[in-house]
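Just the one chain here, the form predicted on its own, laid out as C-alpha cells.
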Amino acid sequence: MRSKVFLTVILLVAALTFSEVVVRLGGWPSSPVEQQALQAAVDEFNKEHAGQIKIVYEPIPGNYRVKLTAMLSAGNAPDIFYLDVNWAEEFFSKGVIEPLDFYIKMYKLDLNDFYPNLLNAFKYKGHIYGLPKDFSTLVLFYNKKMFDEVGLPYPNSSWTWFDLLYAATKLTRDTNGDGKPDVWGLALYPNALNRVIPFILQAGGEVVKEDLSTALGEEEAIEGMKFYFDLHNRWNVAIAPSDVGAGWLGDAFGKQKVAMVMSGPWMLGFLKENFPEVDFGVAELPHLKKRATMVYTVCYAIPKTSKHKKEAFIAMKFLLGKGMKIFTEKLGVLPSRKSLAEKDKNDSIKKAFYAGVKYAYPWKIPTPSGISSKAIDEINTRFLKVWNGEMTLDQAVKEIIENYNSWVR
C-alpha cells in the first residue's frame, strides 16, 4: 500500500514538474487581419514548444489602456502585453513593468539587430522595459497623375520645404471653373502635435529641453510650427480631410481631392483595398536644416506581477524573431529588426519608411511624471484654434509656456 502511495506521489510530482506553462498574451485587436497574423505566430510557437510553454492569445477589446491599468492594479494582467510608445513611459514610471535587462542577457537576445531609435523609445532611467514588435514612420505620399497633370517632377529625398510649398501651390487648382479650388496640394491634420513635431525638428528645434520643460517657445520650434500652419492659413495650399468630406488623410488622398499627405505604412493596405486605381508614390519627408520624421511603435512588455517571467521572455524572444517574421509578412507592417528588413530594402515603396527610422523621433513627450496625455490634449486644442484663425500662433505658444508645467506634473 505504501509503495502505491509513494509511486502516486512521485508521478504527481513529475507531472507538476513537467507540466506545460501557460503564458497569456494581451493586446488591442486593431483589425481581424492583425489578430490572425499574431495568432499564426502564436500557433507556430506552441507547435515548437508543445508540452513546455503555451501562449494563449487574449485580445483586449474596448478602451485598452483603461482596461490594462485595471488589470495591473488587480494583479491579473497578461504575462506579455502591448504598450504604445506614446504612453508607455507612464507605466514604466509607476513601477508596474518588469525591466528586461537581466532576461536579455540570460537568453542572449541580440539588441544590435534592432533599430536603435526603436530600442531607445522604450528605455526608462537606463533600463529597457519593452522591446519593439514593429514600427511605422511618416513619409510623403503623392499622386503621380496629379503631378503629371501640372508637369511637376515627383518628390524625392532632396526635397526641402520650399519644394513642398512650390508643388503644393501648383497642385492646388480650380478644375471645374467655379473660381474656387476643388483639389488641393496637401491635406494636414489641424490639431495633431505628432504631425507638427517633424517640422519643429526639421527647423532645428526641440520638443522638450533637457530638464523636460517645453521647448515650443524656442525660435526654431516656432519656425517649424509657423510653416505648418502657414500652409493652410497663409498660402492656402493645405486643407483638413473634413474640408473635402473625408474622415482622415488616407480617405482624402484616395478620393483624389489632395495630391500629397504625410502618412505611414497603414495607408498601403487601405489604398490597395479601397482605392486600387490611385497611382501613387512615396518619398522621405521634405527637410529644412535637418531630416526628421515621426516613428510610431509598440512594444511587448512583462508585468511585475507575472508568475512566469522567464517563460514569458522565452515567448517574447520568439515573437521578436521568427514570430515577427510571420506577423509582419502576413500584416505588411515593418519589422523592428534589421535582419528581417533586408528583403524590403529595394522595395520602391517601403524603402522610404526604412530610411526614416534612422533619424525618426519616437512619438512620445518625456515629462517629469511620465504622463503626457493632458499636455498633448491642451496643445492640440490650441493648435486647432490657430488652424481655424481663432488664435495666433504667438498667443498659443504663450499659453503653452505659461501652463505647461501644470499639465505634466
The other form holds:
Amino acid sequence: MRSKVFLTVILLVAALTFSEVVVRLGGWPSSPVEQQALQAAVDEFNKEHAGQIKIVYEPIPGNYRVKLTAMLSAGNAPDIFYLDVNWAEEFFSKGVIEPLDFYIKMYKLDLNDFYPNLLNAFKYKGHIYGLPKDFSTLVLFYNKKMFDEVGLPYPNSSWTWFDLLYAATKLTRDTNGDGKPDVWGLALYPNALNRVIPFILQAGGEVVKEDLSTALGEEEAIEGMKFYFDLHNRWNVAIAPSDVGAGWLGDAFGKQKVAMVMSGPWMLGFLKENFPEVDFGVAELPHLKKRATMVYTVCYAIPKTSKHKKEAFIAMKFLLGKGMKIFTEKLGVLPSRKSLAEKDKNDSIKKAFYAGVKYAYPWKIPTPSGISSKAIDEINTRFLKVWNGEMTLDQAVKEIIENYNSWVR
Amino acid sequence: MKRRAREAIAGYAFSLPILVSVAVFTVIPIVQAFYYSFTDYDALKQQIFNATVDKVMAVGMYLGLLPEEVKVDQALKSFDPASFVESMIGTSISKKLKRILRKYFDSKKLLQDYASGRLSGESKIGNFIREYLKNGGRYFEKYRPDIIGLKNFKWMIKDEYFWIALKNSFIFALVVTPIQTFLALILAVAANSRVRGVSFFKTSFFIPAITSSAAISMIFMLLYSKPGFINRTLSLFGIQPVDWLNNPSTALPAVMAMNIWTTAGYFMVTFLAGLQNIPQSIIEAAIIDGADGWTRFWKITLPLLKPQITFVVTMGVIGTLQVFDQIYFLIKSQENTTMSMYIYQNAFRYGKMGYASALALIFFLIILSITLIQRKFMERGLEAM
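Would you mind generating the form predicted in complex with its partner chain now that we have the form predicted on its own?
Zooming out: every chain and molecule, the one shown earlier first.
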C-alpha cells in the first residue's frame, strides 16, 4: 500500500517536472541584494506559470564574460542571460544571439514604453538583439557641506563647463596650512574613455563617424578631451581617486577629499552604507554646446542555441514587465520603462538620473567588426600617459588616429 | 608471466585517472592550440551550425514576404543562398562556404517549399542547409575555422604590444629569478641553523607561498597605494609619495618585488630539503681540516646543492615568464602587460582565439628553448664549481 502511494507521488512529480519547460536564466549578481531581488521576480513568474514554464536562476559570479563565452561555444549557455551594452555588440556580430524582432511582434511587447536610447543600444544591423533591464546614467554628485564652506551655490541643471571649473577652483583648497591643497574640486578617472566621452559629446563632438571610423581626431572631440585632462594637468582642480588613497570615485567622495564626482546610481547605496554622514546632492552633468551623459545598461538576450526560445521570450517578457517592477523596487535601480519610472517622479535625487537618460550615450564603441575592447584598452593606455604628463594630448590623438583601424579589425 | 601481466594491468589501472586527465586537460588542448594558431578560430562561432531555427521564420525574415506572397520564379532571381545562410546564422561565413552554397544550394526547391507551405518545424541550421544542398554537405556539419596559414605569426611581428609584453616578461624573469633564488638560499641557510625559534621563522617565510594570490595582491594594493604604508615610510626620509601601481614606470618593479616576496619562501623549502641532505660527516671533516664557515659554504654546501639550484632556477624562470594572476590583479596599463596576460586578453577580451593560440605557441617555444639552453648551461657551470 505504502509503496503504491510512494510510486504515485514519484510519477506525479515526474509528470509535473517533465511537462514544465525549464528556462535557465544567467546573470552576474553584483550584490547579494541583487541576487535576492531577481530571485523574487523569478519566484513570482514560477508561481504564475506553474506547470508550464519554470525559470531556474543561475547566478554566474566571477568573470562573467569569459564564462559566458565558454558556455556559448560549448552550446550550453542559459536560455536568457545578461549582456552588457559595452561588449554586447561583439556577441551580436558573431551570430550567437537570437534576433528578437519576431518574438516582440508575436507576443505583442510594447517597445514604446522603453527609453529609446536604451532600446537603440541593443540594435545591430537593423535587428533588436536584446531588451534593456535597467540603466545607470552619470550625474554630478556634490558635497553640500564643502560647497557651504566656500559659500558657493549648489550645482544645478543649468551649469556649464565654466561653472564647473569655477566651482572646482574655489573648492580646491589647503585646509591644514602646509601650502599644498588637501581637498579638491573633483575626482576623475585618469584612464577611462567612458568618462571622457560625455565631455566630447558636450563639446559637440562624436565618438565614431557615420562609417564607424573614429571621430576622436575631430576638433570638437579634442576640445572635450582637452577640458577633461586640463582639469587635472592645467588647472590642478581634479585628482585621481588613488591620489587620496581611494579605490574609486565614490570612496574619494565619501572620504570628503573631493567636493564633486561624476558617477552613477550605484553611489547612492554605497554612500548610505559606508558614509552616511556625507550630505550630498545630485545634478545633471554640466554642458557646453550640448547636453550629454553616459548611460550604462544591461539587456536580457536569448542565445541561438536555446532549445526553448519561445518560452524564454515569455519569461523575458515577464522579467521586463512585472519582474522589472519587483526587481527595481527591491534593489532601488532605475527601470528601463517609462511607466515604471513614474513612481520616482518626485524623488529629488533620482530625477537627475532620469533626466540624463533622454540625451545619454550608451557606453559602447560601434565598430565594423563588433569588437571594441582592444581599441578601448589602447585609448585608455594613452589617456593615462596624458594624465601623468608623459604624453601630450595631441600626440595621443595622433597615435589613436593612426592605429585605430588595426585595433578594431 | 601471468603475474607480471596482472601487475602491469594493475599499474596502468592505477595511473589511468592521471593519464586520462593529463590527456584531456593538457595534451589535447595543446594539440588543438597548435592547430588553432594557424586559423582564425573564434570560440563564439563554435555552434553556428548547431543553433536551432524555425525554418519558415528564417526564410520569411530573409525574404520579407509571407509564403502566399512569394512568386517562385521572380523571387529566385534575387535569391542569394550565401546571404540567406548568413542572415540565418547571423554572422559572416567564409568565401569557400559561400562558393559551395552558390554552386550547390537548391534555392528553387526551398522557395517552392516555402511558397507551398511544405516547410515547417524547427531544425538545426546545419541540417536545414544540408537538406537543400546537393553537394558539400560535410562543410556544414560543424564549425571549422579558416586556415589562414602564417597570418597570425606575421601579424605578431607588426603588433607593438606583442613586443612590449615579451619584453616585460623577460625583464620580469631576469630580475625576479636571480633575486628569488638568492633570497631563498639565504633564508634556507638561516632556517637551517640552530637558533631558537627557527620553526617560527620557517613558518613565516613559507606563509606567503600558501596564501592565495588574490589576497596577497589586495594587501599589496594597499601597501603600494599613494597614502599607503610604503609611501608613508618613504616620506620620513623626505621622499615624495609615488603611486606605485598606477604609474606605468613603477608598476612592474612593484609587482616584481611582491613576486619575489611570495616565491622566495616557497623555494626556501626546496633548499632546506637539500641542506638537510648534506651529510654532517663531510662538514665535520672540513672543520677538522680547518675550513672556516665561508669556505665551507662555498666549497661544500653550494656544490652539494647543485640539483636544488638547477631546479629552483628552472622553475623560477618558467614561473616568472608565465606570471599571470598578480599581473591580472594589479597591472592596469597595457604598457606593463606580460605575455600570459596578453594571451588571455586576446583570447577572451578581443575575440581573437586564433591569434592568442599563435601567441601561446610562440611563447611556449621560447620558454622551451630557454629551459633547454639553461639546463645545458647550468650543468656545465655548476660542475666547474
